[in-house]
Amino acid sequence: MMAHATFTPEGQITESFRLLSGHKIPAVGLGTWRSGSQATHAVFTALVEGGYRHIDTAWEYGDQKEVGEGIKRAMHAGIERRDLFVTSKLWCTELSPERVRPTLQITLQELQLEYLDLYLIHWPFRLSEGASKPPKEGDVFDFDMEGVWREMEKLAKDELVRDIGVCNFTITKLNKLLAVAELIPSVCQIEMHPGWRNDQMLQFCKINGIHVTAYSPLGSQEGGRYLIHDQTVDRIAKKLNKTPGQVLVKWGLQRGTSVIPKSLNPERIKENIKVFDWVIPEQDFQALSSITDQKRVMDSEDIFVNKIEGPLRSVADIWDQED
């Protein structure tokens, strides 16, 4: 559910979703995937310009340490950790009980923090140490889930980590988590957009209490489908006076989902954020909500699929045949 608004010393107005544990999340943050190098820039621009305070990274993408680097000189530009929101995600080629503590221990010294936010299982599949892509015969298992959850509840218990939580999960793997959990997921990270609504998952989370943070909001460049260039987006873009990537974050608010459009674009960045002070009005939202091409951009074929082999030999199987 949505908390209050309040606003960041830079005047910007930002809100938040009241997490089952109490905890707030920050509507909009930032993603990292991919960014690098230029992580840190991005990562302070979004903190110290954009009044961003949640920011949201991966061990797998790498670019942990400039993570690390950008909310440092956020911090020594007077920005309060308390203030902040920091995800990272447990990697499937850790996805074993006795791997989560000492994989997260790595993540806290490149981002040169104490404790995390939020800590996610990225995917649900064990991946080989080196696997190859595509996989070959052997590279991917089934995990562990309750052994890894125990494990995750624990680093909680710990307060090494404020919540715990899923990405790219299904109904299916979320019941069997559900059933097992003592320590019920504080949130699940799936790709939504206008061009892949997910609506029963969405429907499942809020049912049990889950929030959902919608990541690629903007659709994906590199996935082929860029919804900054959809016609109706375009047009209610321009209806509004705003710009396609505001009105793509905004439709995933107003869905009551969190949002981490990813940008190393300075006035993109800040640009993403400005979307607390209006609203798509119901008929736009309706259209947008009912763009008729619904797919995936991230379907991760080329990590897990092995046409011949599998255990997983199609991108149906990732998602247990419920797109």
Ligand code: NDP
The other form holds:
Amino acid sequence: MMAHATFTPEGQITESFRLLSGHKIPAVGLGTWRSGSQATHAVFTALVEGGYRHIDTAWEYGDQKEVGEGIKRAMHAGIERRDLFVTSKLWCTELSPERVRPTLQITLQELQLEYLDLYLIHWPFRLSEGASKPPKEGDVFDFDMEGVWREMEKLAKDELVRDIGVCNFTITKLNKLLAVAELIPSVCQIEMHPGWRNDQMLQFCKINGIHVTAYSPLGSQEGGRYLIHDQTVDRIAKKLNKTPGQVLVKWGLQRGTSVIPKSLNPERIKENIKVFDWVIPEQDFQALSSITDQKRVMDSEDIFVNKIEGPLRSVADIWDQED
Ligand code: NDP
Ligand code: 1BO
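Having seen the form predicted on its own, can you show the form predicted together with the named molecule?
Entire complex below, previous chain first.
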């Protein structure tokens, strides 16, 4: 996929990828899951001091107001809305055609924005209001994919969102969506890092012109697989005189994916985007791409699996037996 260079305040080169729609997605964005009340400061720091132009949030993260406040403060400091790329996501409890537009309106209000750059279906399953973890009988349902997608398409036609896409889809589900979509999803946001390469999905998306955004690019932390301390990552970081965080971000970029590391720490926020004036040499890239024990961090068993009742009796069911 083509990358295009744009100028940032630090003189840093922020590359971006071209989406099917023709719009550009900045290659590195700030993730905001579990950022809570600190999201305002993180977003402001990222935009004004780090040179980020891409912010990833979601209704489910409960931090859209804080993210919106950070964006507003950055705009007061001179950053233009048209230079930003803001993503949010439609949560599972709202995953029915009639809830798509009202939920987007809440998101826009909370973010204090008139439009989103990208609106994503967060997970391809509907949850009942107040669903428990793990889910009880009647908490998890299949969703009306065609009906929901039609409403997403209308949001794009009405210019409330510039692009639409999905997260956590499998090849099976993407094929189902592609069969009914009038507007092809621009982006598929999925877990990807050297501990979960997910090559098959990446390949499928590339063939179909769907841009991939890699989430949890550092392996996440709480309950995750924090790759910052991985031996191979550490060795290559030392060799290249970079930090493990930068090596992990760069690995994602060199695979043609945009990457959305989360941090609340101002130094790490700034560090994670300093990845544009160097490359991981082929041999080291291959070593990172050969890390064994491939495993998802976000298998999401606790959210969706009920072993006795419901459509998802196992983690393999969530991922359509493709892993
Ligand atoms: P990441 O892989 O981004 O890892 C975040 C963790 O790494 C935090 O604990 C952070 O701590 C730490 N960290 C950040 N930078 C560095 C660094 N340079 N060195 C050492 N440690 C570092 O995890 P996430 O799971 O948060 O994924 C990123 C984003 O992807 C999310 O925030 C969210 O926006 C999105 N996402 C989307 C999902 C979906 O279903 N669509 C699912 C999961 C994530 P600290 O804050 O202290 O720096
Ligand atoms: C359950 C939400 C996962 C992070 O996007």
